[in-house]
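The form predicted on its own is given below as one chain in structure tokens.
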Amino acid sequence: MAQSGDPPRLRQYVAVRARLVGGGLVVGLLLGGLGMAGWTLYTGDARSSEATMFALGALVFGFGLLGWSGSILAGRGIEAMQEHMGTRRNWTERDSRRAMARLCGGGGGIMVGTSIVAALL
């Protein structure tokens, strides 16, 4: 049974996810979009260079949701061990995974930026 409580939460933790999400989100739409066209531009070919930031924006995507599902796994044992080992630093798994959350956001924004600037060219 919900508490009347739980809408609020709940609200909250779906806009911090999205805020985080979103911010890379943002940065790879514009880095996706500006990239597409100065990529034609510079070669003159709009295939390739659709070709050439998707494939980009698909492996920043690919590499956050390794290291995002990386975090998770090993995450408490590396820092388990830095701290055993005496060698703390500021390296946290909730830290982590907030990095490789913005990596898949801005990722994903480069692939969408850049179809959207390949579908209007």
Given for the second form:
Amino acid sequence: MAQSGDPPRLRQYVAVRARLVGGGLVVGLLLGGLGMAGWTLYTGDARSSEATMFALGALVFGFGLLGWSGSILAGRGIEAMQEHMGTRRNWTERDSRRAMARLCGGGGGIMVGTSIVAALL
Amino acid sequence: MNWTQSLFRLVEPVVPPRFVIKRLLLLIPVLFGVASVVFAILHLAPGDPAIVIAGQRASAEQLEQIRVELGLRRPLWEQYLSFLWDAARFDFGQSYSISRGNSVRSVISDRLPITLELAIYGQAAGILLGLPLGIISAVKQDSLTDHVTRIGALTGISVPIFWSGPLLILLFSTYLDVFPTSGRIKSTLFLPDTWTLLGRELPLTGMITVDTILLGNTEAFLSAAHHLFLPAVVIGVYSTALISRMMRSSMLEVIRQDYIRTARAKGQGAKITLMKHGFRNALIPVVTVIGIQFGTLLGGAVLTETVFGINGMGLTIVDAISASDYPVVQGTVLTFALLFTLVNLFVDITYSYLDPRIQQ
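Return the form predicted together with the partner chain of this protein as a structure block, the form predicted on its own having already been given.
All chains and molecules follow, beginning with the one already shown.
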């Protein structure tokens, strides 16, 4: 039961998810920014570097999003199947969903980081 | 009462609306993810759309002008958001090369029914042959029938379409001259664009066997069925093999359950027990396979249409990739993804109907 001192449920709900995606986003921002700067220094072409880094970010983001929704759609089924077949490992729907959410954040971070550095260059 | 309420009232006893709505909402991130991956792959792939449009001999100024017109000089984030917005409205612009000047939407609406028709016939062959073969194989376990079915299924799974297709063309078209090698209908037959119902002109579906029935043209229908037979067999062989194998193993597991033994002990006939209690329960894992299989059939259509020269979505996507026609590639890939997710939604609903515990 919720105590009067507890943070509201909605805020807690959002905070947990924001922390999860935000962690990935920060890492992605750094990776995107540094990758964009490094790639531009290496090739000397900011436009093609932006295209490559942004597309890589979109790829990671898309993959994460597909994995996240796939985990929700089929995760419980896979868990049940593993249990049924006696091949249960440490894989769970919750872990998969969290990992994919972090990956999504990472991909989004790469896209944002790349765009910021591209605008500055 | 509006149509959505009527629909939910119709399916409510079978599947709770909340389950369907949750599944429908999950389609949004799936399609959003697919769109992002398509955008990324097309931007990472080599090739310049401006050169595709203007040709190799175009001047640098012409190429630059085309790039500006296409919006390729805008920042990537802007291009990405614009692409997502267009994808949400299913507006991918015009084809660069394979159907120059025509909208991608019209290219897809022309060719999707052709592929759907092929996939539906392939799937129908798979279900109609695979299920009875699997049941017979399970009931007559270790008999000659079972061995023949199992070897046939193993062969069907092992043989790829790019090999079985040309082989069947060689046997039935070149040597035996029983079926045509390519095309959808005899070249001397002509079909109009519309059909008439109660004095009203309506557009045809694009599925040639359906259209010939709607037009009441028996000769054209027979010709269409004749042309479609080999491609449907090629695409259906894998499906039949996989479904029969799944059905066999699922049925073998079910017929050893206590409730089957109890039903038999209470005096129920073997066939009734098998069909009433065994079939429905054995069908649960098979339904999942059928859903996934439909996606494979759509992928198989790429090969089948290329082998048989059928101008459907499969051949379109191959041509579009070869010609770097990015808008067509984006549109066709997203259409395939949408179809696949919708089929799986249908499978989920069927699955939860067969086993209501899934809804929990």
